[in-house]
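The chain below stands alone and is given in structure tokens; this is the form predicted alone.
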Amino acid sequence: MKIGILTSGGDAPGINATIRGIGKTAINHYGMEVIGIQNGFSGLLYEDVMQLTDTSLSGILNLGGTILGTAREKMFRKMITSPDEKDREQIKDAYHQLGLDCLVCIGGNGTQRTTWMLHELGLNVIGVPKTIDNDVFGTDITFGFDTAVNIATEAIDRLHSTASSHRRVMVIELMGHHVGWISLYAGMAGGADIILLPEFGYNMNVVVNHIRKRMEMGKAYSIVVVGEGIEVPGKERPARYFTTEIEKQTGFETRETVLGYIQRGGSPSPCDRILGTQLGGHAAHLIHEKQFGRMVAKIGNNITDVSLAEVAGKLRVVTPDTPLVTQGKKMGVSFGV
């Protein structure tokens, strides 16, 4: 069998570990031929490919980014949904021109939806979930999330020392798009006092009163973690908005930090390397078994798979009954509502 691997959407630590897991398993265990498709779905159309061998896949386990390059798939998805049959035929022709028996698509929510659309076109595909945001439906965790949480937690740890020294309120904005998994996990791991998530919204009176109460209790500083996707008035970044409002309403000196792309760069954590390796190996197994139209997943402690039809268009979000939220509330952490 001949398989192609592509990466789409934003980069995340662990992509190369996953490419390696798919490729080495496919080559060494199943005797498959493997090619890498460069620069996302556009590379499929333009036959921008590279041969992947056991040798070329060596030495990439600990590398951040992706050796295949990545790109957003919006234009490609428009071709799939185009009323012009010629667009869809172009996609199918490109797939068959490369002689593929299966295409493995590594990416987040948008990528998994596009992969499902390819399956609906009649192509053999396997999806592999990838995002630091941990918001792909159908899996408990995505590779890249653990690394991002480690980096964000270290940043919060460092803010504690400067906040306590200067008796300040420190507001730190973390990535996550429309979900708050990174903010929740890093906030709890870093001992944040207030954690504001896009899923929950906020009441500014609750935020301000919690900070005042801490000061009245003799606690000289507060750490506020804010998910980047939380809605605030105007066009300000959430960190700037909350910093301005907290200082204005409390009179306490308040500073902001926006961690940004640092969270998704650099070498993957050991957990993300292992998860990528396991998911990649299971993807190769599904191809060997000719079980297409599936997305590999980790559910509980098991590496398994789910139908792409169950995943497409859905988002995995933090809910009020998420165990870590419940535990945080019991400990006096405010979620701003």
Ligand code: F6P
Second form
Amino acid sequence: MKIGILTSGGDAPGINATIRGIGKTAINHYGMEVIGIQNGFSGLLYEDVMQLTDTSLSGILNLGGTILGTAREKMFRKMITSPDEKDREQIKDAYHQLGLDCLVCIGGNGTQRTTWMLHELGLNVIGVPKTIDNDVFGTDITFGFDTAVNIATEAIDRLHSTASSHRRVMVIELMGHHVGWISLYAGMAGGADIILLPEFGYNMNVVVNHIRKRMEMGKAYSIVVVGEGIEVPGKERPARYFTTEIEKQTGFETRETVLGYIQRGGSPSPCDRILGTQLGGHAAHLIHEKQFGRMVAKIGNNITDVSLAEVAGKLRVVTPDTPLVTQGKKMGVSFGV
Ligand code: F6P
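Would you mind generating the form predicted together with this ligand now that we have the form predicted alone?
Every chain and every other molecule in the complex is listed next, the one we just looked at coming first.
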């Protein structure tokens, strides 16, 4: 069999471990031919491809980013949903032109949806979930998340000492454009006092009262973690908005940090390398079994797979009964509502 692998959407630490997991299993265990499709779905249309061999897949396990390049694919999504049948024919032709028996698409929610649409077009596809945000429906965890949480936790750890020295409030904004998983996990791991998530929204009175109460109790400083996806008035970044409001309403000196792309770059954690390796191996197995239209997943401790039709277009969100939220509340962490 000949298979193609592409990466789409924002990068995440562990993509290369996953490409290696798929490729080496496919080549060494199943005797398949593997090509890498470069720069996302557009690479499929332009036949922008590279041969992947056991040798070329060596030395990439610990590399951040993606050796294949990635892109956010508005143009491709337009084509696939276009009323003009010719656009979809062009996509199918490109797949057949490359002589593929299966296309493996590594990506987040948007990519899984596009992959499902390709399946509906009659192409053989497998989805592999990837995002630091951990918001892909149908899997308990995505690779990239553990690395991002490690980086964000270290950043919060570092804020504690400077916050304490200056008796300040520190606001740190973490990634997650729709969901607050990184904020929840890094916030709890870093001992944040207030964690604000896009899923929950906020009540500013609750936020400022919590900070005032801490100061009254003799606590010299407070750490506020803000998920980037939380809606605030105007066009300001959430970190800036909360910093300004907290300082104005409490009178306490407040500083902001936006961690940004540092959360996405660099070498994957051992957990993400293992997860990518296992998901990649399972993707190769599914192809060998000709079980197409599936997304590989980790559910509980099991590496498994789910139907792309079940996950397409859905988001995995933090809810009020998420166990770590409940635990945080029991310990006095405020979620701002
Ligand atoms: O990968 C997901 C994510 O990290 C979001 O949390 C963030 O909002 C987004 O990517 C930004 O990425 P880009 O600028 O590459 O679109």
